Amino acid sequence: MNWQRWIMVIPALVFFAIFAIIPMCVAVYYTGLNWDGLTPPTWAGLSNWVQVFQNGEAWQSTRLTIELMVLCWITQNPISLVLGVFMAGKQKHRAVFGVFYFIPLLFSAAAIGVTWSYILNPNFGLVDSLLTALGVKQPVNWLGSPHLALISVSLVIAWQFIPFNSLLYQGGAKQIPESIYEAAKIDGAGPFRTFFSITLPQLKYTIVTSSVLILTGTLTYFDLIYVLTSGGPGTSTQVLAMDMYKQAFMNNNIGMGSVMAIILAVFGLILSLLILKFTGFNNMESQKEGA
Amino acid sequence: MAAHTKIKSGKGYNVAFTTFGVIWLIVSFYPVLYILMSSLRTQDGFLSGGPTWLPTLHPTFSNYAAVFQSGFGHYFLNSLIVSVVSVVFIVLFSLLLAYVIVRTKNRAVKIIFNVFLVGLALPIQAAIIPVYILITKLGMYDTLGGIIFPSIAFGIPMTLLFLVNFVREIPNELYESMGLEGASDFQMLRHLVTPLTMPSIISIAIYQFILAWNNFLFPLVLTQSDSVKVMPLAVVQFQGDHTMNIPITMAAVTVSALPLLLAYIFGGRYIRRGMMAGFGK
């Protein structure tokens, strides 16, 4: 390799090494420290690890993260699929719908968190006013109730990301050749049968792509949760990323925060390895010709 | 779904889908309208002016004036600097590396590419604690540069993967004919690769701009002063300062999304393509 090519490699490599790879490795070292970030650290060995696993915090945050993943998948995937198939149709109005669907994606998670904390407010929020107008008298404490908070968070996430996933499905559905539908029509298949026997199986790669993005995306939903619930009420929405932030930057416990960070990183790696192994995600490029 | 199982005609199928489409249009767009409608109310009007789900009869822009008076012009500029500088370097560095990855067949390059692919799977949050310590030690805590540097690093993997896919499609003959004329790697990159991949460069740049503009974690952890505050952080703190004053907070939310909203009105198709660009071709 000549010197010109090395010069081309260096900027990306240096930035990525200094601000991503090395920090990731240093985080492992930090898990062994008793440190508030200011005073000199002392070596704590494995005690941080023992502590978070013994008091159950690590399990709890991991469980909540998985729960949120499942909730996000259930709310986003079926609706996106139906919307995507709808948008793939030929009528002009469908394209116009797509233009409006997209707008929530332009807002930051912070802006969405601020907006939805008002919309979901049990005293004067928009949802509550609409429910009252419909005759529902009991105000629902969407974000303040431990049982509802995680579900509410997943619904707000769904509001922002269903449009994105439906665009993926729109792309997938457009690639299904018309001839298959015509053949099915000649064979006398009804619309229901057509949907489940043709559309759905033809979209299997899109379903994989969309699921992968939903699951990996859910791991990192931090900003929205920070703004909407800060992990509360209690610890009912304290997913791994939130737990990490709280430990490190609110309790000033670098060691404990790093333990959560490592669990998060390992979780991310396991997730991608599983995805690679079981779905052949790297074969995704075949989706065009496979149609 | 239940609706079109009953109606067995193609028309009924369409009616069911369209109904669903309309319902989602309302669910999706109405909250956005609500933000805009609320931002045009007065605080008194919001609390006592009848149903808040309808537009006000006496719209006012005073909330926007108040938002800009409280420093949003400055935060806007901060966001713009962070986003533009980050995106320029993310795209530049990724394009250089993408060229080498496509054109060089050796082990070192392959390993480097794999490192970036693994990096794709690692959440930013997992590195934020050491990044915070590092930025502090470098004396960059509470500066715009402190946000920009790690933003560049974490923007590279996705951009690289995307650009590699497109640089790969350039036929080898084009390189060879340029090589015969004695072109260097830099010349090939400048006169061959960049023009041919320009549409994908623009797409990924738009996508990265939206991410950078909306980034929350880096500014939250790496800055604290008003002078380096960026939009998403400003909106959240604004809400804290104006608790329960919904109209003025909604005006702040609108201002924070303004450049993306305006760009979407004028170039929606490109933005959508750009957003989709990050994922699959």
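Residue numbers count along the first chain shown, from 1. As the structure is a computational prediction, the values presented were derived from the model and not from experiment. What we label the rigid core is the largest C-alpha set whose atoms superpose within 1.5 Å from one form to the other. Compared with the form predicted on its own:
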The other form holds:
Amino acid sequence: MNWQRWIMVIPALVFFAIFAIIPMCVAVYYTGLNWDGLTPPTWAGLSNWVQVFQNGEAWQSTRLTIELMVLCWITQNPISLVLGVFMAGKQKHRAVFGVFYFIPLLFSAAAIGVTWSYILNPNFGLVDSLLTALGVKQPVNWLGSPHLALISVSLVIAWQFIPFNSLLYQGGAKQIPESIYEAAKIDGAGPFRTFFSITLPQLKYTIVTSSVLILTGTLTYFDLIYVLTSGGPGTSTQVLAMDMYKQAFMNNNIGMGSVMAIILAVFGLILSLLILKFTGFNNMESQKEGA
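Which structure goes with the form predicted on its own, now that we have seen the form predicted in complex with the partner chain?
Lone chain follows.
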């Protein structure tokens, strides 16, 4: 019965409306206000939108967000794939290794940010101390250089989230039927041929899933970047989420911050639609034997 289906859907629709649609509508309304959050707001029309795009800040934040997405995908996906397939093996030491390796997932972003800000410190950090011991005389300012800050941030993000993506690949690799590997072994296929001809094609849906999570998750990175660089040096790590926070709570301009929030939401929506269209993410099928 159609009415029974609608009754079952109503709780989800109410939840989605309260926590997604209504806040989004309120944010759109705020984009038209000139408001510092304390004094009474005045209606500003589209001036906040015009100001955001005229000063070029939105374009720069969008460019930095895209660069961070690419860096995160390049650093996380291949390493996660290799580690996930390695840990899907049946040897006991791989399980022990996996337990220790997933520890970064237990830490908060703030704790990771503080820890890595000390490790990457050019004066007393562990990384520069190791480089000095290897003969590098000039210390590297990993988080203070405009050319290295975004790369350093992406590597810290990778350290935190590679274990999670490895877990996805480990689960995907365990679903590959053993009969395929046995047939390949009988035909004389070596480890590399088995990986590229069987494991990699069988993990295509996991690769898509991991890519979707990495790309869309990059849009929400704020806390780790705030602790590591606060968007600096200058604006070299000021991605969309950082720009939104800066406009709303540092410049006390709720209207401009709401404009950045809407740009971030629209960017994420377009990205999700493109991923769904070009990867077949919504048409996935289970590859488990017998499923």
